[in-house]
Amino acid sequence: MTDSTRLRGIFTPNIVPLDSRGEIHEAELRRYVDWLIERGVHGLYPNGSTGEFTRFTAEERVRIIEIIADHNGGRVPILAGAAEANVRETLRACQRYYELGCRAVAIVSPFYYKLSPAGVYAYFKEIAKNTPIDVTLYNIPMFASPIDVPTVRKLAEECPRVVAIKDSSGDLPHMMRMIDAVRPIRPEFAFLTGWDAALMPMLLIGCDGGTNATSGVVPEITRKLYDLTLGGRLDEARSLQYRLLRLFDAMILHSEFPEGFRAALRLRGIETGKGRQPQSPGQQLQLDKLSTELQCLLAAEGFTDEPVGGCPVGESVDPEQIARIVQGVVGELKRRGMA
């Protein structure tokens, strides 16, 4: 791979649509596709956390490729979740999507027995000597093993197809130092943080995009953030940047996830259906509550119409959490003369 291939922009986790009987609604979800890449995402993700690839067989994983790859037709790459539970399953899903002209897949580190940074690093060693396609490690320490800053600089240092690393905790000072530990030696070398709440100081400290779950549901207004942020045109950056945070801390916080993101998406006219996850009674008068709620977010961006009965005067954003961070990125980069 070369700086010119390098994985770059918002690759979009994408809600797999499911008809009335929980099966998978190929013809919404080939017109998700498009309504995607219409609204300007840089590449797709499916297969992903959004995607609830632990809710569907590995036939339909392999299923839910295959549908995206043909209707895709190369306009954008793909970023394929190859999260399996064990290294010879994730090498047969590697081939598939392979030959199904994926650019990449994703592959979570070991989930359900917590590997030691020993164990982490020999599992995506063994992939990353058999597999034909590019890997990008995918750490989510809050479900899965956690790839330490070490391990990534070794991967990175002995496997040319390990190529990029998908980080979801959010961690910014983590990201700082795994893109310090692996950049001098492995320059194409790509960095995508799966935290929306963060995107914009994380493009700040050199990430090349996200996988934002939001990007889903809004995928005009991740894709400005992206070209704002990389444009310098900060104030404006920062202003977009509350206002997704706002959308994302309530499809987030106040439902199952990945619901909250089902439940905005239904709003903006792409047939979900129901979630495979059973919901309780009151579970789903939440889930109704929260869709009021996201409308009238919605509704601010011109996404949606306001719900009968009107918004609530809403109190402004606080900045100063984002403020803060991003100070404190600036900061650093002038203190490294980056800036």
Given for the second form:
Number of protein chains: 4
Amino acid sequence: MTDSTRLRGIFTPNIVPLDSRGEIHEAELRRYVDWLIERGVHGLYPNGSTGEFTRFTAEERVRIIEIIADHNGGRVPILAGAAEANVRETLRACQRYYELGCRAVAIVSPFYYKLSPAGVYAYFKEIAKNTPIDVTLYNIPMFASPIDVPTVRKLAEECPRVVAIKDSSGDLPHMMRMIDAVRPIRPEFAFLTGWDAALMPMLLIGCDGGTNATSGVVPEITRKLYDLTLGGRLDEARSLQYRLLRLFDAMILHSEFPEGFRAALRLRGIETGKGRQPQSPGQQLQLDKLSTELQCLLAAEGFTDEPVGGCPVGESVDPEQIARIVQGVVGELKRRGMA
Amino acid sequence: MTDSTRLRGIFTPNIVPLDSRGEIHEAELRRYVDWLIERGVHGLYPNGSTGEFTRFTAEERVRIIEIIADHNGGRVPILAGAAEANVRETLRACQRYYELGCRAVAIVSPFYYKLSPAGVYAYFKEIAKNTPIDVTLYNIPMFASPIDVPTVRKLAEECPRVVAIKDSSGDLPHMMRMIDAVRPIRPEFAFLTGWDAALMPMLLIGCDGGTNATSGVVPEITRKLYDLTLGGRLDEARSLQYRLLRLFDAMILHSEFPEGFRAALRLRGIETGKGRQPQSPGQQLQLDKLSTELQCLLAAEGFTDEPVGGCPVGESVDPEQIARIVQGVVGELKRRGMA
Amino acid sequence: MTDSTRLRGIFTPNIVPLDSRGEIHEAELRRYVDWLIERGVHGLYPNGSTGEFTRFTAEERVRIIEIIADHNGGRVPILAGAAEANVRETLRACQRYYELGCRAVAIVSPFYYKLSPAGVYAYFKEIAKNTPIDVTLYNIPMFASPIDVPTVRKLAEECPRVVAIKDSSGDLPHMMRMIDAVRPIRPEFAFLTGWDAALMPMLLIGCDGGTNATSGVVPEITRKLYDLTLGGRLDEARSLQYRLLRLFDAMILHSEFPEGFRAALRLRGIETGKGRQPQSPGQQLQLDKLSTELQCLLAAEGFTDEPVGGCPVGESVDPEQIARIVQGVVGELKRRGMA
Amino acid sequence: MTDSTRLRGIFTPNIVPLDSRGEIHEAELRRYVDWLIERGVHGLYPNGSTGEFTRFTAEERVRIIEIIADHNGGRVPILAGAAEANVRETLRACQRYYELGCRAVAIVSPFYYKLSPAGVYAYFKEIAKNTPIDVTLYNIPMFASPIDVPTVRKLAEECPRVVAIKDSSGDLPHMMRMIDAVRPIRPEFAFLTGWDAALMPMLLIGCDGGTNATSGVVPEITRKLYDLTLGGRLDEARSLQYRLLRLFDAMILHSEFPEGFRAALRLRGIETGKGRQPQSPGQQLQLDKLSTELQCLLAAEGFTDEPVGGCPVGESVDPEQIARIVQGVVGELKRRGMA
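Switch from the form predicted alone to the form predicted in complex with a further copy of the same chain and print that structure.
Zooming out: every chain and molecule, the one shown earlier first.
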């Protein structure tokens, strides 16, 4: 039977700490789980996009869930990413995560090949018919085949095992369309947003929670934003949402995802180790710069000290101004016959 | 001097009624202006995308503003669409709309050619330096060159004449990024959303109003949604936003924009006439079907009677179910050697 | 009656020279027409995208055709861009260009609004029923509503006045699909490519010619490439196509279209004047740099002298190397307490 | 040491036959390898996109190469798809395929996450430094992070182990830009196109061959097209390219990739079994319809009988129409002295 409790709250898509050889750093992962739960996240969400599930082997993905389920010890519900190479392998993972006591699995829509809505439907239908554990659909159209509204509705209608959707599109009207299509027929179906930048408005139009990467780095803020919004303290919530947006943008816009989150997490004292995706010298340089910027943002929230050189007060330089300066320099060099 | 009042509220981007020869139907346009103002819209916004500014000649665009300014007689502020073939022609329109007493102009980012941020900046900068009337930037990335956050900030910083941005992207975090970048330096700068589907959440995160096509068809609802949201009556607002979304989707998703809005407006009793963009027989058929659907939605809101045949209660048919039925029929025919 | 001669060869989409006040520079435009015809282009194509038709007023667009038709004096066929605000205005332009003796008009698919295939069909059908002059469809999906293969086929089937398509997508299989769909029913229908980068292969799979922006700058090369390809001298043609690609890329990739073409044309001795789209200081700087690069490319083809400082022999700088250099500089500045 | 022979010719990306339980059907896979080699393909390319590498487990991917390498017995070179979860796993696969005697591996750019050019570079650089076997870069921007021209050039310059690129974008000027950037510094570097629709023009502008899905279904045609084009028999090649385009479109446009290829292969007598991606009833219905259409196309080429009900005389398979098109094109080119 499907668990009757609707999924709710902030589920943290955790980064997996790696040791110096690039292997799963089990001790640090366990410490990280405690750190998150102590800071108030409602649930854990391993093997998500932030958790770089595609960069681990199938065996490692299972191992990650085993460690987290064991260490969690039933304290918070676990939403386990279970997407594998094909339906059969995915169902095998579902069975294993069911045995480990996970609350539900999250399964991303097929990726690499771009499937039509009919293909996406057929894939989830086949899984839903055979899974022993509740399923959360995972829609992330920038990375995987999109799950459209009629498909969500049909799966919700036909499959009791499909109990939620996690949507990382950040498209607010799309979320409303899904809620409008599904709530009347499945009142306990949950809607989770994966787009931290819009968490407050998403909650205000009816979402049940989020699977938010920021909650792995600043769980205090993400959780507080959730509480303030649900508590109707909108002015405080709005202010916090703007601060969270700055942090989110800093982590997501200027580096290869999820390197910005890894860098910030390191500043919070978790030994993440290096990621498995190699970084070019230019990228490494940018990450170092980003790390200083993140330290300033985290210091402003009281989570770290300011970096040694202090934090900037003013604005960043305008590229058009730089152009004008360069124009001046080039003109001067030309005048002297040097360019 | 720039008018110190911040732009606020719902500005209606009006459709232009045409007569049987396809010419501007002046009498009906005047009647429509009264109809809108009586139903509570805060301002008028002629020559917008809903107003199909590109399908009128330069002379007609001026004529539309003249009629509306004259008939409005100062009752509500007018935001006049002023984009013309190039900077000089646009400035000529600015001058004319200034003389007509418009509150401000709205200028869409250059379209057809896709300009870089630097090109978009140069274009608006040149206009802002020379315009006698306040300027609202108009960002609609699905149709025109996008105006990015640094460009908005730079223009807000350098150009007192630029007093607002109308953003029709529907991207909520993008709106927050603009507000975050501009409010500290220009507290009176206004942010208007052109995406009706997210009006309530946009207002909740700090928008000052909207230029919403639905307000040209159901001004009562759009205005009420604005009032409820600003009044903090969130449960009622949320419910209304969901109803507005259904109307908006019906008008925007199943026909060539803005034909759905024209069809709905006709149901409200405004003689819109036919649009200038020809419709194929198939499109005409679909518009007739849409009109019945719209009549049901408008009847549910109490604005019209139900269509003669009544309105459906159930759901539309599932294409996969149809497929299964067809499969059955084909299989049967094959069994009988008939296919 | 439709002219029975199939459109063929290289039609030049000309830039319009402007004087110091930004007005059409008639004398230079006339000189440019001679310059092009003397260098062998098969036809002229004013009011195309390269001709920035959207940046002129309706009156100016007519004036441009009048000047060119008058000065051409029947020497080469003219394909006149005739897209106006709506069907009626477009037909008015068709009538005028017919009277001026143009061979055909080219009409770009509706832009700004993104029309469905049905809408695109309805638009061209309405024009084709009423035009006195042959029509070339103009497909440029990066700027305007795409014209898909079934629409081209249907229009070719139903409308004798539609005699050609100009396709600027650069998509070779798409061109083959159109040829495959239309040639059997309209053997005299012409297929022109607007994508200079693929002119040789496009001709080899059956295209009749091109409307190529490079032919306005280096008509000698574009024409020779056409002749070599049709003459079966593939090794020479291939080599020339590679050289043309370098020129084309230089003009199109590093500036706001068509500024690169304008800069190159100036180097060929045509007084283009400044364009109407303002350029930011940063863009102006980049254009100056581009002009030097173009001069080197044109000098290598024997069309100009090398710039004063000579041309580079080596390669452009690697961004990763720059990153390493910047890292060094920043580190040094930090060491000195300057950053 | 890098093998000095440049990769050349048609490498077939094979579908993997599955048995009734969905397992690799080894006997049929071996039979298929013989079938392909007998029909003239120059090489084999297992674990490509057509081979659905993402739908097999890591163990199965190795097993597929083992079977094919064993059965091939050195008859033709093998290009083995070696993309795994991360650099280390990929290098492990490289080592294994090296031991199995494969000619080279093909490694698709990282997918799911969309990497920047710097990230793509860092990934391949790390692999290229450590691989014991030659590497073919695999660019398929519709599914994976794009590999841009500067990245290809830099990798070609720095990494002797990188010996080729397979590009499935179908973008002809992009291919020319790569050839232009790399040939001068690495004359033995190979360029293979994965886009069957443009095989002839790609070969004519300098490609060395293709990894073409059609060659797994109609190897006779793909191989002949290659031979005719390289032999300079352009009229015959062009005609064949148009016929191949029709087959390619039928297989690729109307079903979930690679179901159309699987359906066609079944018609050629290979027991492919069902694919691992579930198909909805609607999709299944469409596949049945497609299969009939494919049978007609294959029958027209003499590879199968017509389906029981016969083939339509009208549109897609009318040999007279094809004859007329080809006749038109050839006649036209002859008139111009080209054929």
